[in-house]
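Listed next as structure tokens is one chain, alone, in the form predicted on its own.
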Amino acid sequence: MYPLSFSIAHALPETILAVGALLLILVGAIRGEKSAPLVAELAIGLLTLALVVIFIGAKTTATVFDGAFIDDQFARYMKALVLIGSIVTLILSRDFLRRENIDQFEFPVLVMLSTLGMLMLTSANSLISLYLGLELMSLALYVVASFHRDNLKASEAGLKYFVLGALSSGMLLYGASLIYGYAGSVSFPGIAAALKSGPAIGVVFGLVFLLAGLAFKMSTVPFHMWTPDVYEGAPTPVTAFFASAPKMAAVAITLRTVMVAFPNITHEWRQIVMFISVASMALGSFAAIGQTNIKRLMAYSSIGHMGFALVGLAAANAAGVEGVAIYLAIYLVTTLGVFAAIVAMRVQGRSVENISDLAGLSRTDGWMAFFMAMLMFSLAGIPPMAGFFAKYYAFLAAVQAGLTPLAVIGVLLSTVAAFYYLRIVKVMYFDEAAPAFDRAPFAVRAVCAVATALVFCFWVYPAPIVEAATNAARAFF
């Protein structure tokens, strides 16, 4: 048994949220109404804390909290993208919420507390850890995405997403509770070394509901109903949000549940994450052909990105985790870069989300355009963007651990995919122009800037994030 400040020492960023939290929930409702911009710098720089902290603190692996909280390379790495895409989410929010007037001292605390589950979702080392985790990312999520609340629209978004997230956590919960029936542990490590003699069939239907629930959470087929309409009823920064931190942690523990918990039944979880892969990206790639909304066809495509990153998964091997968490740097970069365009889609103070506002945005805002235009080219894969190596490393993995029909299926419907990422493209540049867009802040700009320099640059020097992510990869291996 560890002492309690060895024990927070490992998990000191979620304490640093957690204290966080509370004091900025006093700071809130001791200065009132006025206290959201304080409450937001604040907020970003108790994020950016955490990730300091992450980045400098111990480099050793531990699992503490009696064995429910594991503290090593994957989690750091994972939790590092997770902030980076909370603290983002609030930079992309600040302009928004003021203009809208729905600026309340309220929404950094929840994104406090939603990333705080998240960091704790990452390095859940039992059933009862990820739960928790699980409940506290999603009671946040439910109340931002209907944060407008006199827009009908985030309204029906709230509660859609809060009626199908509890039927997820319902199938999670009694997944989880066959699980710990047959295997008698709910700790990770006990329940690998209780299903050592090959599985029990109760364990595989547990794991088929418990695999459901993360699914709603990655929103991947067949619990992806939810995504398109949240996604476009959700404010436009929150929308940004569930596309990126939540999406970070769903996929972390969905990897590190089968990996820990189940590598003695790899054959049983591989066929069911091969289904959910292959439907994803089917889905993704055809369901967005038809979409005028931006948003919702960010929805789609995330829904496909997410069923990329699985053929990673499947692979079951060292090069399989370092190209999922490969995939998802580069999809986080890439995803925050869109939604910053989108955040700046404005035209005499009112918000625009159709594609066909796109038209002609070259030349009335030519820099816009081309941080659109690469950011697309990106998310459709195409060489020398970052997008591209993402792919190709998920892809080659699937290739060594004898997936190639599955790695072929990928390619096939990134070519169908990239129809819609390059319809965008050929709005802004050749079409007739639509009335010109609002200035956007600076910070939205450089976040745009920012996003399009790293997925335009990673093949020039890919190597802190290929060493990260192989690093990543040693702790299953």
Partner chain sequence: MTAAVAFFYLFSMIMLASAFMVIAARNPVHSVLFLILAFVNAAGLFMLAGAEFLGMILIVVYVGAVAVLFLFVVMMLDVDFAEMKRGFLQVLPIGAIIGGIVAIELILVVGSWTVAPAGSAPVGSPITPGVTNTVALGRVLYTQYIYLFQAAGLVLLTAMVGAIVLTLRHKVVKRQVIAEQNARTQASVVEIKKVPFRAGV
The other form holds:
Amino acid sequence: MYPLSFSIAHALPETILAVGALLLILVGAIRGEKSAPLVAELAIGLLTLALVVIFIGAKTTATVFDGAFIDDQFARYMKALVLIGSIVTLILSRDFLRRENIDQFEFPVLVMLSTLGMLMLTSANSLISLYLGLELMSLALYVVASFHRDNLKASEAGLKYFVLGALSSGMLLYGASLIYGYAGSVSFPGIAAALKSGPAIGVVFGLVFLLAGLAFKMSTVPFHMWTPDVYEGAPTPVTAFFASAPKMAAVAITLRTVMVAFPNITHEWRQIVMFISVASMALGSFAAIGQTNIKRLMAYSSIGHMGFALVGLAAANAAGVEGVAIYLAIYLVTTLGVFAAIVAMRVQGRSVENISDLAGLSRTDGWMAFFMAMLMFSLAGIPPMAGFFAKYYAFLAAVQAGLTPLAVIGVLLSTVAAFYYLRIVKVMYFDEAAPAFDRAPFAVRAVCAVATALVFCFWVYPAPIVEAATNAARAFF
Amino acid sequence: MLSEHPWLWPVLWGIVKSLVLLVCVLVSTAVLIYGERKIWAAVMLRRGPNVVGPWGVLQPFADFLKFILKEPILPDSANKVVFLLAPYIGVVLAFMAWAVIPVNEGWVVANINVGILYLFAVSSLGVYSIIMAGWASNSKYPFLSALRAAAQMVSYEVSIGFVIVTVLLCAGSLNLTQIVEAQNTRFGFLGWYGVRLFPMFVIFFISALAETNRPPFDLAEAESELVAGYAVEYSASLYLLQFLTELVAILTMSAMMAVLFLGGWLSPFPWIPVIGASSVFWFLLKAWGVVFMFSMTKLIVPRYRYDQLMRLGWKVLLPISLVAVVVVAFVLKLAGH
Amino acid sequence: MTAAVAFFYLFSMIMLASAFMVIAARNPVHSVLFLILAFVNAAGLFMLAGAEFLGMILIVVYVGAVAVLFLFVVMMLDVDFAEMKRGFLQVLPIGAIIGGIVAIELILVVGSWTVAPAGSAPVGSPITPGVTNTVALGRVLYTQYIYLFQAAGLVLLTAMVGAIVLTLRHKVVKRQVIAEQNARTQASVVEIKKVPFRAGV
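Having seen the form predicted on its own, I'd like the form predicted together with its partner chain now, please.
Next comes the full complex, this chain leading.
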């Protein structure tokens, strides 16, 4: 066993967030209601610190805390994405929460705790740490979903999310207990070792339940039902959070679970992943067409994108993992940009969220319309936007793994999905102008601009992301 | 039959021990009733019970007969099963606790590993009797009383738990006999945890008052507000059971304090020849001493208001006991345990 | 040994029966009381398995604290379960058919089941003889499992923060400050005025 200092050095980002969250609760409790801005800024600072630690910290792979926690390239890559998602969420929420009069210091603390859960999830190397990370993440998410507690829709969103989330946790635990029972170990390498001789029927049973629980957290079909309602009901920055950071963590742990614990029964889980992937792509593409609320539309869009990302996972090879990693990074940036634009949708101090409210945006706020259009192009996967390359890497891996039909289905469905993304562009550029939006705060516009710039420039200089993703994929092969 | 099944012997022996203990505890409750009334009377410059038997000593038995012979009344709108079940659960739990209390070296019905946890668990179950009685009565005062009692007992259990943890840290065992043995030092009473952990002893005493719904924390049955609280609808033998539950709980708490903090059966002066020997008399003396403190508290301290009670539990006793656990752990670590 | 077996079946049967009654009882308070009975019997099973610490903690934490609050809430809610369950019988046949199909599938799957030799031996951690299981737990909880232990603590903290965020309303309440009350003296609160006779104030 390693000394504690070694373990903590490898879990430094988590330690920073855990200790930081406790301190921020104290700050909030002592300074009272008015401490919200201070706590939010400190939280952003601590999250950034954790991000910096990941960049400059150790580059080695280590399994610490008696095998419960693994620190490798893949974990660090995904953690960086999670942290970026959380930081941007907090930046977007500053102004929004104040205007909605729900500016409490608990919000940044809960986001931090949730982020901590995601980091733990990303690094989980056993079923127990998986479950604890997942629960920590989800519990905080349930609360922030209904953070606007006097708003009926937000309360409904929180409750719905909580009830269904508890159900999915139950399924996950049931699956985990079956796996433990039949494999005799909770650690991922231990499970893999127990399955050397082939699939045990009990383990496969457990695996199905485990994947069902994880699919719920990724909001993929058939466990997606909560997504549109929760996305619509929750305050917009919270929706941005839901669409970004937790997805990174959920996909990361799904990837790690199947790659590390079940590499010997790839055939079994690949069927499940392929089904989830195709169903999500199809639902995300078709169901979004009829939406009028942009947050609901983004909910279906996120379901579809998770389906595309899982195409890479179904490939189950190094290229596939790399594809997933690249896909998630690009999806994260794009989706955060889009949500920054949605946060900016305010008419006379009141936030609006219908697609028709975007009409004629090119005349009232040309830059915003441009950003939004570029991001939509990226989501639709139109070259030379980053979104195209994301899909390219994912599908390429599938083709390499001999899953050409899956890739073909993906390409076809992405053309269907392109329809509703392009419709938004059309509404912004060619429709009769709706009332102009209030001028958004600088931070929100900046997020939007930076996201657009990144999405735009990916094809010029993709090396950093691709290289990092390649390194991350190397953790499993 | 016994020769064929040798394992029946310990079972029989256990039953005999339990019966003896049960009788002793029942007699003690009678003494407690009489003693308390005499003490209160003395403080209030009255005479107290003095009619039935010499000096009124037979008064508890007269009360007992009266309770038994009267007709128990079941309220029409009560939830019958729960209403009847509540006092039984209470009295069974109250007596169950005595199974692990060692009154002298080796004098214990069940010398189990986790004796203190068992005691804690059983005393925390006691709240069900009250909450069930209050709810099943289907009447306003009992229900209010049940809510009060539940919140109160759950709150004070937390600090009791932490106080017990400090004792456990010092004793290094959850076995009650071993906890007493751990207080057996050559310094006599100075080695008892009541002296070594004096603040914890005080907190435990206060929490025990709240846990047993005794004055000044008897808000569950505050006669000026709730008439008699959860006992309003109970009469005759059912009320007797509730009454008994309460009295036995006081005896249990006193015994627990004697064991945890006052060295159980150990003599305070082990260096003096005759009275230095440890024996059951020391245990009885200590337990009854604590009972005396219980009685006197009722007379001296006025009743708390409910918000004050909650404040005391959560904002005063809990933080202190929490800090104490950390401090005790640190001190033990530094002392090299 | 016979006694242990007898008690095992006693506890298990009561537990199963009360678990069934939790969902079958008409009165929600009865449901919770049956749930508590199930907990107590589970604790009994733990004891039989030699895990006396877990058994006791189950009673102290779940029965003694969590279920009390549960009961507390259920007693105060006025839920008409009969009303809620009215539709239950209508969907029962469909549920039974689906359940039956799943059961048949399960039987088919299990029928072709061979236990994998490598995977069938769960690895337990043997307890050092002569060590009570409280001590054994304490030895690993803060060393081997420190990470998971702290993570569980954070989960509970989050739940607590969440509950407060969603329910606490800061009302303007006149709060009692005991120190202030005690610090009052006659001089600080009573002012004695000398009122001249027949002149008024």
